[in-house]
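Encoded as structure tokens, the following chain is the form predicted on its own, with no partner shown.
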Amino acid sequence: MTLSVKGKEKANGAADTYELPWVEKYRPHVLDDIVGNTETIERLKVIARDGNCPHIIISGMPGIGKTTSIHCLAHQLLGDAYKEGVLELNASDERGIDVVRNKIKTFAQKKVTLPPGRHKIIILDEADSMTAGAQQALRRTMEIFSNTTRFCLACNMSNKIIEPIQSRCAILRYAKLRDAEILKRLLEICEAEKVQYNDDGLTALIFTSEGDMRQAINNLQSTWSGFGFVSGDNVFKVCDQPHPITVQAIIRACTKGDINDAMDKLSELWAQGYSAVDIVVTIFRVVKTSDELPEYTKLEFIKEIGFTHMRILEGVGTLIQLGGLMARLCKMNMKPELLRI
């Protein structure tokens, strides 16, 4: 993956007069610049080269490059005709049956001069939030105008798109970005923007992003703007998540069966104003990546954390619920004879 930062800054002439968000400033413009999901991107490159674009559904987590991939593909297919040959509708737009019958149909019928062998492209972002009725109206439109128009749908969950549309499309699934891929892009941006950082800061950005490139870049810019230095502590202040070191101390106390120490540290986090969801999610991520816990213990811990997370999401987000989790985790590491009355 190559990133020509200087070229991008020239392309963004406005960047001299006002500061663009780094997410937009360093958004890839060609498929070669996209990070991660190499095999899937290679398939899109073949489509861009040959020009015969099928209807496409791209599904995956937020912030991993779905919409950007479609835009890059459209730019490479249509070149200068991009503005005339592409219609983009986002979840923020009205996308009921009327829009499908009027706006999309009108665009599909429109005569546009395109490079030979190319098609008009309709991009439906967040397609899983379209109503079932609109999707039903869309499926016939896709068939009638398939000679001139191709549809590209981006969604978080492909199972929310009705099966008739799924069967008409090539489905590409994007996985979460790997830590090394996020780190590489962050280092490139740090170098371009002269950002001062330490290794803890980058580790914290990767930890808080959870495979979401957009989140990682936004957090990097927020930390740099707010503190002028990207360190671990500064990142967790900006992201407002419990510090993993505090959570590690809670887990260590639980592995020793020391309920008093675990509850003290938990109460400390609670007093800082973190919600039960924040705490339980961070506990899960720390346990999942921990090297100190044996495999069997890790599995048992994750099972208990999962049940607690489920209860919290159902609405029981109290300190008592988290205290119960601490007690169960401590109980696993205590000798059974100590529990007899």
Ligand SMILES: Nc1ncnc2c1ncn2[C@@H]1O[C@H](COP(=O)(O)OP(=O)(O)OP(=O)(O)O)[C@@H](O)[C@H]1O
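None of these values were measured; they are calculated from a predicted model. Positions refer to the first chain, counted from 1. We call the rigid core the largest set of C-alpha positions that still match within 1.5 Å between the two forms. Compared with the form predicted in complex with the ligand:
After superposition on the rigid core, the Cα of C53 moves by less than 2 Å between these two forms. Superposed on the core, the two forms differ at L313: its CA moves 2 Å or more between these two forms.
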Given for the second form:
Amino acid sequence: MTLSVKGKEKANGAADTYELPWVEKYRPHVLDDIVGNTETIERLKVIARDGNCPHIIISGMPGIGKTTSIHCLAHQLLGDAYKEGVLELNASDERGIDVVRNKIKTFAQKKVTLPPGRHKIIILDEADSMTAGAQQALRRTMEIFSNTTRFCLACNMSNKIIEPIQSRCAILRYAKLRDAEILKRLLEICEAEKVQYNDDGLTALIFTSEGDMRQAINNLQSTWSGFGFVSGDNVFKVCDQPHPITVQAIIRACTKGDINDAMDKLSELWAQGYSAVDIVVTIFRVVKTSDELPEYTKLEFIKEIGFTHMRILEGVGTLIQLGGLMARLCKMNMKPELLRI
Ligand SMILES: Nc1ncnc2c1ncn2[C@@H]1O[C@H](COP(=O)(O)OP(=O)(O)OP(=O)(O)O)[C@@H](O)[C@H]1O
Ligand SMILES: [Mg+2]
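Would you mind giving the form predicted in complex with the ligand, to go alongside the form predicted on its own above?
Below: every chain and molecule of the assembly, starting with the one above.
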């Protein structure tokens, strides 16, 4: 696959020239370039080809390609008429009832020359931030102008879109991107930008991004321009997260019931200035992805980590709470005779 690249090519070296953020530079321009969520994207491709676009809502986590997909779809449907035939309103625009009454209605009534069989498109990005009143005002508008205009909505939480609008639209749900999908895109960008990396670095990028492509690309760029080499250590320095290797060592100490070792390593992390939330979230991710722990232990660990997370979010983010977690995890793995008083 070839990447369509806007902006200037960078020869080599780190932050020596001004450049676009890579998330924008490598924003896909056609549906074919979007990775992940294959089935849903296939549906969009069929719509782009046949032109029979229903009203659609795309919902999902941040940074997984919702806005990008809608723009690609609109570009592929309308071609050169994109400028005339698309009205985009996002959360940075005023979108109260007045706008729905005036701007959207005026656009829907406007006469535009489009390719045969195509409709004007109104893109409402981040639609979950529209007030319920404004959404109510859309209901009838969507119906009255549906012979000339189609609505494409993107949102993080589809339950923030009122039911009547949901019932008028085809809802497409995007899942978090899989590790392999993020890796594929990162490799393409590394090649295009001539980034030097090692496997550890890519694994760290995937680990820290948690299925969010925007985050992965941003971290890649920050690490490359900050250190000139993408290695695991550098990525964790940029992301400012506790290093999973240290956290793995803590978990290993807990599975051996070695509280002293676990506490030592924990205090080390604490002394580096990480907050309790950072530490507990990393412990969770490490346990979740660990293939060393037996299933049962994993479940019990995650339960305890969850309780600690809750306490920390309630405001008790102290070393004592994390120490308590260590104690409980160790206790699960101690021989029963050691527990006798
Ligand atoms: N599936 C994907 N394939 C390729 N690149 C992607 C994908 N998802 C995200 N990206 C990259 O991340 C950037 C942001 O994507 P996009 O704006 O579509 O996210 P979003 O889903 O709309 O997020 P938000 O909910 O925060 O608005 C894009 O510019 C692109 O570089
Ligand atoms: Mg978006």
